[in-house]
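There is one chain below, alone, in structure tokens, taken in the form predicted alone.
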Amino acid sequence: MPRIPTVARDASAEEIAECLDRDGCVVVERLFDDAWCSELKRELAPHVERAPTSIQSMNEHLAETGASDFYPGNTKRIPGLVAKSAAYQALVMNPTLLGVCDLILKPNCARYQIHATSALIIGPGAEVQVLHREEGPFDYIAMPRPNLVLASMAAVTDFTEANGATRVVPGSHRWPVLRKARESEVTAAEMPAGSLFLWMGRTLHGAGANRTNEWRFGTFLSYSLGWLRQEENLYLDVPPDIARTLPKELRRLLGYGMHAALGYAEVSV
């Protein structure tokens, strides 16, 4: 069976970086405490409410790229969680996170970005998602390439196996593109809540099949090159007027600010 490391929440991002760069994931055990999640669940919960269990909507919208069974049904998806949680927040300018995308991304590139926000609450009887990088958008870019995206998943709740822990393939980061990852080679991100489970944008990942009868949440962060566009359109989920009431370096990181000649506007955030 492949082994995903598995760091203390003390580890320094030097240490976080060497095993993404080995690995190409790893797990931080409890980098939150059991206030974090309760405080993230609190403010989440109005939308958690009102989101369906099923994602067809996302699905349709993805049919025309050949991905129309990409999210797996009894899943809530909930994205611009800037605007929605202060907890989540604290989530995105976590300091030993930073220091990790400072090392993975920032070499090649003057600053990088929030990517994409969610959470991601699977459901009983949720199948497994088809095995895929994060970086499968700009795969346009020939290879080599540099680090583009650097991606996360904090477990609000326990992540087992049972209850559809990520899926990943240790190593696949540095695999050819055409090469299929065997069973054999997959593992789960197993972590007890107030982890933190990064990867690599290249690496092979996937949500697992909840096969028990409770909720697994957690939510999704990741950051790319400052130059790329995002995955999310954080210009709409966090609009000016949200984007004003932020921090300066948050909303830097959101993508309100140029990177070199890149993102000018009339109106100043």
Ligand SMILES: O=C(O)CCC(=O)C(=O)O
Given for the second form:
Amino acid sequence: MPRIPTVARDASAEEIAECLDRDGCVVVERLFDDAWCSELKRELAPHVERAPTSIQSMNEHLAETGASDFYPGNTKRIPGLVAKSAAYQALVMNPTLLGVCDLILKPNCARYQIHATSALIIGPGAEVQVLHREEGPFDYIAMPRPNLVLASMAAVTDFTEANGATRVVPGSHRWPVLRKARESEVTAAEMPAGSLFLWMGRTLHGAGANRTNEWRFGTFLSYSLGWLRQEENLYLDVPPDIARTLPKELRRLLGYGMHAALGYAEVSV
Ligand SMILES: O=C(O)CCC(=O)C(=O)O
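Having looked at the form predicted alone, could you now put up the form predicted together with the named molecule?
Following is the full complex, with the preceding chain placed first.
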């Protein structure tokens, strides 16, 4: 059975980055406490209530690209989390997580940025998601290339193999792009609520099927090199009026700022 390294909440950024470099993934156990999980759930509750379970609008959009079954089954997907939750903002600014970004992304950019945010809430009956890589959209850039993306999933409820814990293929960050995973190479990132699962942009992964009667509640957060197109359009999801209320460092992480000559605007935020 493939193994995901697990470290304690006080692990150093260096230790976490070492696991990522070696295995392509790592769980940091209970990085956040119960109060953080409760607060995040409280802040997102109205959005979760409103979110369609079929995520129809997203699927219609994805249908244009032939990927309409990317979120199969009973899944709620809520983007724009920086504008919706102070608890999520604290996750984005977590010093351990930023320390890992410093080691994995900073060597290849002047500044890294948030790449995408989403609550991913998987309900009973949801089926397994196709294994994929966060860096898939960047495969126009030939190998060898620097690490482009670092991804994470915070467990807001316990993640178990049965309730849809993220499936991952340890070591696949070093595979050729076309190599497919055998089922025996896939494992589930089981972790207690408050834990953070991190994986490299080239690591194969996907949501698990939910065979329980409970909802698996996680928040996805990725970062990328500051000179790339972000996966989420954060200028729309966190518009200037909201961005202006946030700390400068968070605004910069959203992409409100320049990367060398890239990103100039008449409007200053
Ligand atoms: O929900 C999960 O566990 C993983 C989701 C994922 O990989 C994605 O939506 O890209």
